[in-house]
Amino acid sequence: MEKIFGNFIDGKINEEGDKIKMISPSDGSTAGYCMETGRDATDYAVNSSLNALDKISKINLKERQKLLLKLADIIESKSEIYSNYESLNTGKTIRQSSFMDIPLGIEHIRYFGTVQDFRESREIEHPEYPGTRGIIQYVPMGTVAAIAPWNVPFLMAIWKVIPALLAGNSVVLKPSHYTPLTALELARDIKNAGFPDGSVNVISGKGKTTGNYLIENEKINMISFTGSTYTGKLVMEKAAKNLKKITLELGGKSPNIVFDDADIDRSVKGVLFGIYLNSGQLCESGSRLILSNKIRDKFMERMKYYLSNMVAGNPMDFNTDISAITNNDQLKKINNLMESGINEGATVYYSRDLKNKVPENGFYYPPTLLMDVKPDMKIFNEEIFGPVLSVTTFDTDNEAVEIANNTKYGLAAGIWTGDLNRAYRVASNILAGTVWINDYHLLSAAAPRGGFKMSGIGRELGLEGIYEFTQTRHLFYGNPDSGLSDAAYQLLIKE
């Protein structure tokens, strides 16, 4: 019998509504089916995770912060099961969800388990009225919707639901209906912790429907949204209808920038990671390479070598080094770009042949590496999340620069030099929120994340990502004996 994994609301499984069928992109398989959630059963989920706030409210920092420790020991226990979970939604590689993305997001759940520098409140001066006194209060913004996409649903369900949380507000998570598994464990598990019912519901759906319907409900106060720019721009819009406070955390088309100083064989492993981990569907993937014209040869053998030892076969696997791509409409649109990119000049350099090597009814894309790449190519421009690296060269720093920032994204980028003093002048000079120097997508929850320019709004992860989901009031404690208020009354108030 096919499983049906059902919503998470209030504490309790619900199965109420239409069925999506799932399908495990490593093999065709159907992975069991989740549920279209309709506009009573968000409604529902809406009001449960809006009565759960007075509890929450009760629960002071330290205690939600020794509830979120629970919370990582709890899935440590079951991460072969998150692992499976994760890799069976994805397509990405068994390897990947066991040894990077459920350890990654247990180590950031800990990290706001512990983090002593975010405060609920701070005392100021009122430099004008000398005697006063100031507080500042980061109170929670209340229920929050929290819209998340089907490449790493374990960490964005991580980064979006657990600082939500550590500043006292509840949860109603959408997962995207291609990979709601690892999310709706998670909510199960918040409740083992220890949270009150409500706190952290999850329902599944399109966005068209459940998505909207989440953004459209007058009493959730903020949006926290990770998905395309085109879809970040819907929602900005629909959210204005309620003056909604919004997180963005949308595309990308990073670049990394190999100078001829650079160490090769780290830089060619690090520039291959870029962009081949997940195959390549990450929002800060390295998708550009903007190669010294120096190097290019050398370098660009040195991938196709390592490219080339990469193993094929079924994600599930652990020998395998190659993940699947998500879902069959993302595979439709790497084939397009990449044929405008031929059509428009590019060349292949290379292409890892995956025939007779992948499972028959998987969605695959070879590993490629495309050449002669210009600016005013689509596929230069345009977001491709897959496995295909963009070669464009170049002679001086100002003109990398230049290649690196011509793009409407901004949320990533990576330098590799072995002249700090240059990659410093340089990552300072890139419109990105996060430069990597030397190293690429390593994460750090001490870190914020997001984007310049069409990449987003506001910050994930960091102090800066909990501060997000905090509205600030001040409170203004007058002296009376200053005499300052008698005489500002005066100016409408006559003994």
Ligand code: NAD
Given for the second form:
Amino acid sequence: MEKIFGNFIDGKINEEGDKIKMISPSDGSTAGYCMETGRDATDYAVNSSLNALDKISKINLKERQKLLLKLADIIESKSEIYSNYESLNTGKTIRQSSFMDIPLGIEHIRYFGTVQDFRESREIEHPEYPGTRGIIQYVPMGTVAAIAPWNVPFLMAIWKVIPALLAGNSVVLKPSHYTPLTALELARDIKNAGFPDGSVNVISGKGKTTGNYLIENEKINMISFTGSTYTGKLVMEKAAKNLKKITLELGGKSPNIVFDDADIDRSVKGVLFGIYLNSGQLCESGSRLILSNKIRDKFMERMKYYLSNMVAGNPMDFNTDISAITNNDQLKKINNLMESGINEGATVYYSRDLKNKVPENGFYYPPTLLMDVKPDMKIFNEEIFGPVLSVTTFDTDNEAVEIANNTKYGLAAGIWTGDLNRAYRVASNILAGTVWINDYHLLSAAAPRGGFKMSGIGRELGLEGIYEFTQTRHLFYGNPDSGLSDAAYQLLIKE
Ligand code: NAD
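Mind pulling up the form predicted in complex with nicotinamide-adenine-dinucleotide next to the form predicted alone we just looked at?
Full assembly next; the chain just shown is listed first.
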């Protein structure tokens, strides 16, 4: 009998209702069943979170931080369980889950558990009214709906739930129906750490049903959404009906610019890490290489060398380097976009043969280097979310910046050069929320992340990410002795 992973609502596991079968992308086997949450159960979860708000407000900020640190310890003590769930669900290598996604998530919880700069209020003076005083309060938004994609489900849950809790909100989180396991475990551990029941409810289900029910619920005050730009627009449209606050973390087509003065070996490794980590299924994956013509041949050869040495196999094996594709629909999207690239004139420089190397019924796409990609091609413009690096070459710095910015997206970018002045100059002209210089993919909980242009609205992580989960209330303390208000009242009221 395959395992059922029930919802976690109001401090209890809930297994009643329709189920969705989860397939393990590594080998096509059944990973278990999660819930297809209906409207009634969604409303129940929202009501439970609404009821929790009062209890959360009685735990002061310092105490909430202590609970977060306890949560980090609990997760650390069972990090093997989390890593196994994460890889079983997503098909990412167990090495990546064990050494990156889970430990990084734990560190991020600790950041929010210790951050000192977030204040629940601050005092101001009103320059127009000397002697009066103001207090700006950062009040929780209330009950937040968090909707997350399938590529980094644990980190995604942390980035949404933890800062929201820190700021005093309660959350109903809907992970992707492909990958709910670590989010469900997290909800249980949040209870175990001492947060009141209902502080975080996790309900699984598809976007068109459960996701929609959440957005339509009038008791939800804010939607923190991460997913594709296409869905983000739908969410924004729907949220407008009840004027809910939204943050949108959306897709990308991020450039990695390599100049001729870059350290070749380090930048080759960085560019490969930028695109092939998680088999390209990261929103900020560096899917466009913008390469100096002066070093083109040497660079391509070196990339091919490292790529041909990556170990293909079952991602649950600690030796494997190449992750699976998390679901079959995504695999089809990659195939379609690749086909269009070839039809439009791009050429395959190298494609890693995975035949007989990976489990037969799993979902895999060969890591591929694609040359001769031009800005008017679909593959240059559309997010592929797969292990395909599109290569375009340049001659001058200005040309490199122009190619990098020639996209509707603006999530991230990388710059590789030995000249830090050049790096600063170029980075300051890149229209993206994160620019790595001689590095890629390294995320810090202290740094806000998010998109320019079609890559999103609002920020996640950092102080900015915490304040997103608040609204301000201004308290104005009048000063009867100043005489100013008396003068103002006389505009209307004669003695
Ligand atoms: P998706 O947009 O299909 O789904 C994201 C979430 O929205 C899922 O939980 C899904 O069930 C839900 N959803 C789908 N349709 C909905 C609807 N009509 N109403 C309400 N909810 C709905 O995205 P995906 O395929 O799960 O994830 C891949 C995408 O996520 C990529 O575009 C990637 O770039 C993006 N992403 C962005 C970031 C970021 O921080 N910017 C991070 C990770 C992934």
